[in-house]
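The chain below stands alone and is given as structure tokens, in the form predicted on its own.
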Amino acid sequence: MLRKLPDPAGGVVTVIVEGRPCEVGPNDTAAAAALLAGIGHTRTSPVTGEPRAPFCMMGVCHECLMVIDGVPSRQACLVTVREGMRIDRQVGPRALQPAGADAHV
């Protein structure tokens, strides 16, 4: 089970995980998010279908990718947290954009 330090800063940022409401901190980021909301895993491997989960929390190993605001492939330990921001886990590979499309990093 994943505690919080106490922020000195305070304030709560209210963002939606799979779907529910989670109660984070200003300063948090997303893959934080979601493992204080305890969802277990971010993704699956696009190879086996094996479920990851964060692992460096500073943007090295890239398992923390998940879907946040509709775009996929997003290293969640990088992203803080903002009011509102839908936080989603990615199943399998991204989907690729048609040649010409605007892509989303």
Second form
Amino acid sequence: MLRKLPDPAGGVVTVIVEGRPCEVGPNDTAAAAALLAGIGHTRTSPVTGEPRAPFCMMGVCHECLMVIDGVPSRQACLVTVREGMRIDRQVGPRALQPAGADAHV
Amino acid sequence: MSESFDLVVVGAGPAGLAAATEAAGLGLSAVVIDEQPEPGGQIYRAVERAARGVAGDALGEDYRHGAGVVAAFRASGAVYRPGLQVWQVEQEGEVLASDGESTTSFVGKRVLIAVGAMERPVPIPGWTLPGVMGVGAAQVMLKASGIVPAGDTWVAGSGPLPLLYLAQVAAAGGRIAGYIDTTPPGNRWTAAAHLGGALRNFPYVRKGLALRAHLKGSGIPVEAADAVAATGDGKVERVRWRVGGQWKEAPCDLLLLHEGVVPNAHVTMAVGCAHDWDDRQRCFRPHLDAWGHTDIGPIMVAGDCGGIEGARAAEVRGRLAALATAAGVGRITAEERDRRAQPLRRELGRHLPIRAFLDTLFAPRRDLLSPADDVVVCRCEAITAKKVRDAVAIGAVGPNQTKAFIRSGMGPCQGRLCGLTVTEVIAEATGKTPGEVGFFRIRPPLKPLTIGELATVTPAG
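Please supply the coordinates for the form predicted in complex with its partner chain, as a counterpart to the form predicted on its own shown previously.
Shown next: the complete complex, the earlier chain at its head.
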């Protein structure tokens, strides 16, 4: 579906997409990482439960809402990857965290 | 925390960068706030890196022009604040922007909205399936990450961008299975009336013809069609298209759609600026004077979010807005402003005459603007065109009533992807013009914000 052109000067960052390590470029977005990882869908609709995936890649459509390092409803196409970043699907409505709870658990 | 400037610019594309560069050159304090990590906007996305990366050559000379725009901005002395999402603009000139954890308030004597364009929504059967994206989305991935299609990728749509993208992918070593051209054949006759204007920008026409010739020589199958659909179980698996009343189909694991671009008008809508319906571009655009002033005191607009004119015109619009700002805050006289504007207006006169030709040649087909009953219009809330029509039948008089009746436009994208379609569907159902129907009322916050962050905001003044 998609592949990344080799970029010898680009460097490598390892992110964890749905629990699996995935090597991407240091300037890639979390949404691009999810697409390159081939996980298919990046969220399920809170309305219908259907699988959805990034559509516009420029911050407009909000289809790429994902859980990034434990924080829900991040626009993954606007988040640049960091070493060790955890990028997870957002399943249904985003979870509400009780006050004081560790958002990363 | 509040910071004050003569000019606060929202958006680091060609209009915003040129405006800030010009303003700084005139001795004004200027800041550019942008949600991306690098300057350039979508048109010149990652242009500083791409100039030395693998994709740089493939993206072409028009793209590389952006490197000069960005370099001039970097050298200008204007302040650059990337990675900030603007979630509210006040009519008095305060801009609230979030870094994801805390909000900064920027106060400008003038605020220039330069948030550019977005791809026109393409409501077709199956467009919510994973694996269906915009051509612009794919081009962003090529520019920013050097990502190209590899499998059964089809491009379907109309306009200059698909042709450009096909050539860029070929040059970068990617693979496209086929191009489905949805340009209505009748458009060429209406466009012919505007050929004179097009020929006044002959270099642009020549580039378009070269892209067409390149496509012909590339061996990529080109299918003319008057309808397109995506099918699949949980992801796109096949693309279907209709030609002469017959449906054809092919395996497809990535379908890229494009039917032109429209102004990203959510910010000016939220501020409460007056907008006009543009019948040729089928979109709303803020009502502007020749300098980019809206009807609201300090709020100005430059670039494609004020109406689609292209990247080169956007630069000129940005510089004109900067001149007006300098005169408005007393840095230069009105005579000086007008003198400096003369060559800019001449340049604008070279870029604009081709637009009528492009707008009519690539005008979207009717059933895309007001789609069939079973097509999803509002992606976030999964609202079909039929539900909108049903809401009108039971008394919804406009887009805002459909929010209450059926929740169209109430999801996370706040109507960005359904707003124009809802307006068109209601216009068709009621026999009104889209201008009479109007658009959703857009409210803050313009971007997702935690309640915790909202609680820490201290208003300026």
